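Given next, in C-alpha cells, is a single chain: the form predicted alone.
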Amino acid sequence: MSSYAPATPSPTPPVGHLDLVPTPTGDIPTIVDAARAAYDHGVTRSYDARIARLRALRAVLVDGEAELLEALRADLRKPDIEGWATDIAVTIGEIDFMMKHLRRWMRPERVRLPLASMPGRARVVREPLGVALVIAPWNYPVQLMIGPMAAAIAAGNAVVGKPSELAPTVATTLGTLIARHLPGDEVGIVQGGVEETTVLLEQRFDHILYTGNGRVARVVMEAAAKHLTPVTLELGGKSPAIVAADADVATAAKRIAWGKFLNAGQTCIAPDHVLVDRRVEAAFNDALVGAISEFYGVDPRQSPDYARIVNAGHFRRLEKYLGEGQVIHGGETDADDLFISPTVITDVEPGAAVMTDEIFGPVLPIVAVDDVEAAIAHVNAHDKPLALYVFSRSRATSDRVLAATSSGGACVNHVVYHVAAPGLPFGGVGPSGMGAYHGRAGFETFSHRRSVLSKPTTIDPPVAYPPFTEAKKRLIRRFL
C-alpha cells in the first residue's frame, strides 16, 4: 500500500530523519532519456554487463547496510533485525538467486517444429524490453525498490527507480548509495511526490512495475496506456487466515501474530483478518493474546522489536478501526509517538470499515465461522486477495481451501514466508494485482520472448509455391 498524497509529518521527527529533496521536474526527462540512450547503445544487454550491475546492486545492500538500517529506523522505527531480515537479507538472497541462474535463463529455448515447417530451426530468445520504471512503496522501501530493479537489470534493461516519498530517509539514502555504486545513465533515480511522479509517468517506458494501492494503480495504468506500456501491479487487499477446527491452534496463533504485527502490520501480505472455526475460537484467541504478550511484553511501547506507524495520516486512519469491535487485547495509542499497540478485536459487523478496507496496520479482527466451507464462502464473496493462509492438520482440508479459492499466493500452516522464496512468483490476481516477479518470474516480466525461426536456402520444396496442381494440393492437405 502506498499513496501519492503528501505525507503528514510526525509531530517529532525521529533522530536521523532526513527531509527529501525532490528531483527538479525539468531534470526528469533528461534522466529517462539517459537511460534510453544507454539501452540503445547496448551497454546493458550482455551477460557480463548484467552480472556486473547485479553485483553493484548487491553492494548497495552490503556496503550500505548500516546506513539503510539507520534510515529504516528513522522513517519507520523499524527494529534492526527486522529491517535486516525483511529489507536487506531477503533482497540479497533474491539477487544471489538471479546471478546463479542468469546464464541459463538467457540461453535460447529450442522449440520443435511441425513437419510442415521442416527443414528449419526454431527458438525463443529472451530479449530486454528497454527502459523499465520501478515505483516503490514505503513499507518495505529497500526490498521493494531494489528487488524489482534487480529483475529489470537481470533481463538486460536500463531502469529508473522512484522511491516512496513517505519514507524520505530511506529514499535519500538509497539514492545516494545507488549513485555511488551504479552508472547514473543506466540506473537513474527520481525523488519526490505527486508532481515529480506525474512528470515521470508522462515519459515513455517499456515496462512499469508499481507496488502500492489500487487508487494510484489506476493512475499508473492510465498514464501507461498513453504509450501502450505494459504494467505489473503489486497491490494488496484483505488477505485472510483460515483456522480450521483441526488446526494446531497454538502454532497457528503464534505464526499469525508474528506475520500480522511484523512492521506494525504495515505489510501487504499480512493476515488482514482471521476466519476461525467457532469450535476453537476461544482457544485460538487465548493463544493469540499469549503470543502477542510473549513477543512484545506487557507494554509493547517499550519493546525494541515493535515498529511504528509511518505518519500521522495513517495513524488517524487506523485509530478509527479500534472502535469497530470489542477489543480483547491492545487498543493503546499515542499520537505523538505514532504508536498503536498490537490489537485484536472481535464481534465486528460485516459491513464495518475494518472488514471492507485494507487495514494495513496492527489491528486484527477475529471472525468466527461455522466451518471451513463457511470460511471459503466468506473469501469468495470478496475480492481475490494477495495472499491466503490456511491452518489445518489435514491435507484434505488445506487442499480443499486452495482448490475452492483464488489468491495471488498462499501458505499452508504459516504466513508471509512464500514471499521469501525466489523460486516462487510473487504477484496478485484481480484487484490484488496483475503480473508477478521474483526469481525467474521477474526475469520473464522484464523480458520479451522473441520467436525466431530459421530455414536453410539449400532446400526449397516447390510444393509450397503456386501454381497449385492437384498433386500439390494433396501433399499440402496430407502434411499441413
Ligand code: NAD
Contents of the next structure:
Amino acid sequence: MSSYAPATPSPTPPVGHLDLVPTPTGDIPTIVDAARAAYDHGVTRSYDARIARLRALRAVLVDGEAELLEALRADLRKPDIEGWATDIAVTIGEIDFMMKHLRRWMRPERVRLPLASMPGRARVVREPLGVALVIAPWNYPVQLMIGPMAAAIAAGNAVVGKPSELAPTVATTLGTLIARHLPGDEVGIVQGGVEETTVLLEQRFDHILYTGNGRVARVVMEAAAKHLTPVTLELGGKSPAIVAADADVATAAKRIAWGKFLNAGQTCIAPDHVLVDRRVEAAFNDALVGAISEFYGVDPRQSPDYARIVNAGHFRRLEKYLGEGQVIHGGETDADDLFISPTVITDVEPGAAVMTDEIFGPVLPIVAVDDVEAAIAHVNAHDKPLALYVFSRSRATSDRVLAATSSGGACVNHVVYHVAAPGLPFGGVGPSGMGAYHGRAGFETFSHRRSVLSKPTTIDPPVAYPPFTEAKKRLIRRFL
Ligand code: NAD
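Structure of the form predicted in complex with the named molecule, please, following the form predicted alone?
Below is the entire complex, every chain and molecule, led by the chain shown above.
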C-alpha cells in the first residue's frame, strides 16, 4: 500500500503550466443534478446517442492531441511519444473497440428456461445505471479519465469526471476539450482537490470508479456506502517481476527496464521490484544496467525520452529510498528539476520502506532469491499486487508461478502490455483494487444486468394455482 507525502507544488512551474481553477463547491450539486436530469430524460440511452458521445470523446483526443501532449509535458515532462502512446493512442484504441462491439454488447442475451417456467422467454438486458462518477489520478491523467468515462458512456450513463489536481495543466485542458466536444449536462467535469472531491462524494451517484491510492479509496468507499453506491477501485501495490534461472535474461532486463522507467516509474503496473534467481543475478544486473544506459544515455537528464517526478512531495519521498540499499546504477537527483535518474539498488533490508511502500518512481530494488519457489513465497507473504510478471523459458515454471500466486493481472515474459489489450479486463484484487474495466469489462461495470422473464397469457395451466389437489401436487413434484 502506498504512503505518500502530502502534495506540494513544483519548485519552478514548467513552461506551459496552467494553474487549476477549482469548481466552486456550490456549483458541484448543480453539475451532478444536470447529469441526473439528462439521464432521467433518457438522452444518454440509445445506441445512436452512445456512439455519438463516444465519437465526441474520440474527438477530444484526436483534435486535442497537440494540446494534451503539451499539457502532459508541462505536468510530468512526459516525452511526446510516450504521452501519445500511453495516454492518447491506447485510449483511442479503447474507444474504437467499444464502438466496434457496442451493438453486440447491448443486444439482450437470450437465456433458456427450465421446463416449469415454460412457455415463456427469458433474457438478460444490460441497462445503464444512471449517473457515474470517475475520479482520476495524475500519472496517466488522460487515459485514466477518458477510458472510464468512455465505458460509462458506452453503457448509456451520464457521467461526471474529476481529474487530478496534481496534473493541473492536463486537468484544465481536459475540462476545456470535454466542454467543447460534449454536452455539459451529460458529461460534466468538476475540478479541484480534496475539498471539491469531498463535496462531490456527498452527492448520490449510481456508480463510482476511482483510480488512485488505497488510503483515498477507503474515503471513497465510505462516502459511497452512505448512498449504497457500488464502486470500482483501481488501486496500486507492489507489482513484482520474477526472473527465473532459465529466463532469457537480456530480454527480461530490457523489458523490465522499459516498464519500470516509463513515465519515470510513475505507473501503477510498473514492476515495483525484481525477484531474481541468484544463479542469474549478476548476469541480470549487468543486462539491466546495460539496457538503462542504452535507453537513456550516460546522462538521462539530457534524454528527451525520460519524464520527471510529478511534484516536490513525491520527489522527497522517492529520494529517501536511495539510501535504503546499495545503488548499483543511477542515484542522481536534482530537486529543482524534479529529476531522479533511473536507479537500481541491491542489498535492501526486507523491512525497509522501499520494500514495504509502493515505490511509484524510478527506483528498482533487486532482491536475489534461491529459486522460483522462494519468489512465490515472497509474493504470497505480501498483499496481492496489481500486476505480476514472470520471466522464464519454461511454460511449466510460468504456469507454476501463475497457479501459486494471485494478482490483478499478469504478463509472462513481458511487463505492462496487458493494460493495452481491450479484450482483457483490467483491475486489481484485494488491496490492489476491486472490479475491472477496459473493453467489455468496462461496459459491464457500468451496466446493470436486468433479468427479464416474459410469459404469454394465452396458456395458463391451473396446476400452478391453489387449491393443490393430490393430482396437482404429483405434477408439481414431477416437473419442478
Ligand atoms: P492522486 O493524488 O491524483 O489522487 C487520485 C484522485 O483522488 C485525485 O483525483 C484526487 O483529487 C483524489 N483525492 C485525493 N485525496 C482525496 C480525498 N481525501 N478525498 C477524495 N478524493 C481525494 O493520485 P494518487 O493516489 O497519488 O495516484 C497514485 C496511486 O494510484 C498509486 O497507488 C497507483 O498505483 C494508483 N494507480 C492505479 C491505477 C490503476 O489503474 N489501478 C492507475 C494509476 C494509478
